[in-house]
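Okay, so here's just one chain, in structure tokens, the form predicted alone.
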Amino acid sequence: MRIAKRQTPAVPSFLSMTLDYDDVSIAKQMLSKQPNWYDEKIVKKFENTFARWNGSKYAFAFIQGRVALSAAIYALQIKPEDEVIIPAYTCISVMNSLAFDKINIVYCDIELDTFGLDVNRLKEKITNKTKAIILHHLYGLVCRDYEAIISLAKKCNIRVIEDCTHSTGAKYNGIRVGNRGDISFYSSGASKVFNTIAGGIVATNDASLAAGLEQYYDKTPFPDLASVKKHLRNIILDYYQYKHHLSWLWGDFVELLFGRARVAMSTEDEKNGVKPSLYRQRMPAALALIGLNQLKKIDKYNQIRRKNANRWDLWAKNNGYKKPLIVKGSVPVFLMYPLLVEPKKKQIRSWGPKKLGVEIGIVFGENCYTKKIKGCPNTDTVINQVINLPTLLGESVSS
């Protein structure tokens, strides 16, 4: 592999920063051959790939991570009036799979060294009604309560679903992350660790709930050619827009270009609790293919991320910070570095740019804290407080 700095300054982006222009190569031959985008074997191929780099037995590739969400809730027979804990800190996707299936959502509050579910908080809400436990694994660190989650979970006999859309590679003793749970699901979203602008996938180690997804899977139709079409030119335009050397010369024009075909991360539906109508859907073969691609590449990118992440970590020592937890037997990935900063920093991020030469993300804005959810003050000080820095800074990795 060949690792080759940005030629001209820019402000990093916090989407798509994995794409290279081999993969734009790809979706250019994908746009040409129309008759391979549904071909099973490759999304086989892809699965299987992915299962044997994970450490995993059994995967299966959706169209979004929420739809893998909504598989592992169907292979676990989790029904409507169930409860399942989730942090109160999460994405509006997880919240809405569950909503979606009428099941009773029970909020958790989080930890502030990892921002991952405290295990103090999570007895207390456990209750006979409780059929399963949404563990993340946020911005790519290990959860600090990893460990006694699952222990606690086995001995209350609740089921444990490893929420890894942000920590994909991340390991923890060895094993990487969605392999201690009974089943996990994965991201390969435009802001997520690897990158195929739409895509999730479930992964089990336990071949009764391989037959409950399959089941699912077989249900579930691919998108049609129009939507295939709009991701294969989402991978071209978001290459040249945000992680180009010369975006900055060349995204106007693939703009005008290709504008039309932009696809949104959540529609303003889901935004709103609505189902959308075309929610249940598998990953075609056309963007499998970029998947296999990002692959080969995924274990480079995380080590630029961990890279970068010292320099953070350098930059929060010396400004008075507290740096993010590593927990002991852990690697992240640091999908991005989040630091706790004075509310107003948070507010006013203008000091960015200015300051570090990168723009500040908010990765969960208020409108994922839906209904100013109570008794979770730790949670409270995220929203309020937690801005988010860039680990990947314009740096390519070709396969």
Ligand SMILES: Cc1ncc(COP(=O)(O)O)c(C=O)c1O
Second form
Amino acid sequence: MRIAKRQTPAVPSFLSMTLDYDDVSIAKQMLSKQPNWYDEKIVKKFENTFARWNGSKYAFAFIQGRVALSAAIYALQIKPEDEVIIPAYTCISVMNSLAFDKINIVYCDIELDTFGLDVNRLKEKITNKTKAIILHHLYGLVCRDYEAIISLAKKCNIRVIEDCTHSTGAKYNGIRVGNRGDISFYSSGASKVFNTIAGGIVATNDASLAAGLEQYYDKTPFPDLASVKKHLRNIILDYYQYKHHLSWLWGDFVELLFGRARVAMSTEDEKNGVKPSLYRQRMPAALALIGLNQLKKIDKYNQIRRKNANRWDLWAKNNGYKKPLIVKGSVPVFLMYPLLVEPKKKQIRSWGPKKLGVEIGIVFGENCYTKKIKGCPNTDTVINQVINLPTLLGESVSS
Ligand SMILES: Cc1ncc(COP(=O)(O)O)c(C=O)c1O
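I would like to compare: after the form predicted alone, may I see the structure of the form predicted in complex with this ligand?
The next block holds the full complex; its first chain is the one shown before.
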């Protein structure tokens, strides 16, 4: 999600809100330390720190969450023509990761309490070709049917991949999400819970799956020097453009000078379902260092997100909207706050800055919707009615 233009004065938005000057400082130092950009010891330290914090045994870091998902598909030995069930409402990159490997995608409707897979619809989709289910914890909410989906999959001998790209750090019964299925993947893209501008982690607790992930990882190259440089510059650009308290004053100027440093979340090819030539890459040490710094702050930022979500709960109550469900025993992270509003209110979103003082976001763009998924009424409702409110409002945390 890219925000087209800064408002004056700045209104809280969704991009790079966990970046602080300490991250910029690391990025600046790194720009002059090219020999360290591919230091595997730093990358291992990041992977191990993440795994420990997440309560997982193994973790491998790639350049995006979608590549981490491709690694999961490889490790689970899902082959062309196998079926994988996914939420009908999700990111196009999830669909692409499967389509790139010629896997048959089966779309399943979601529920409207937490926007996760609906277990009753899921039962109808399982066939003898189903190899895996991807469940997600969207917007940082632990999905309503989490336990039911895991036990259904176990009963049917189907693997579960947990999409934790929105929910890094969320907990269910004291355990972080991502540790109940077979494999989980996370994102540290600019709009995610923690931020390395681009990044993805795949994690598992199963030694044989970890061996498969390692095989994939070992055959995956680092991005080239020009690309790493661009990512580091993008961290500095995003900080000044979205997070700095004077961003409203110089945001456009910074864009003009350094906008070319921006790394596209999805290439035009990807938006059209074509695999980019540089799809498969690992995370370089230059970004892993930023990741290590972000991990020092992630719990504090998630706490702030939950606190700000209370504010939107109150607003929803006062304005007659239903607040999202926090499943019993769960601690969400509220990457953003979802609300179902009248379709017209979704179309014209200028009321956000005016009435609420924040931007109103739409997470999945038109590309998802052009897939014309049939027979998923709740997904249609969400496409027409869901809006998102930011849960970080300019707060800063130091590492
Ligand atoms: C639900 C969901 N899954 C997967 C991804 C892919 O993550 P990444 O952009 O790091 O590849 C995204 C990205 O926005 C997402 O929203």
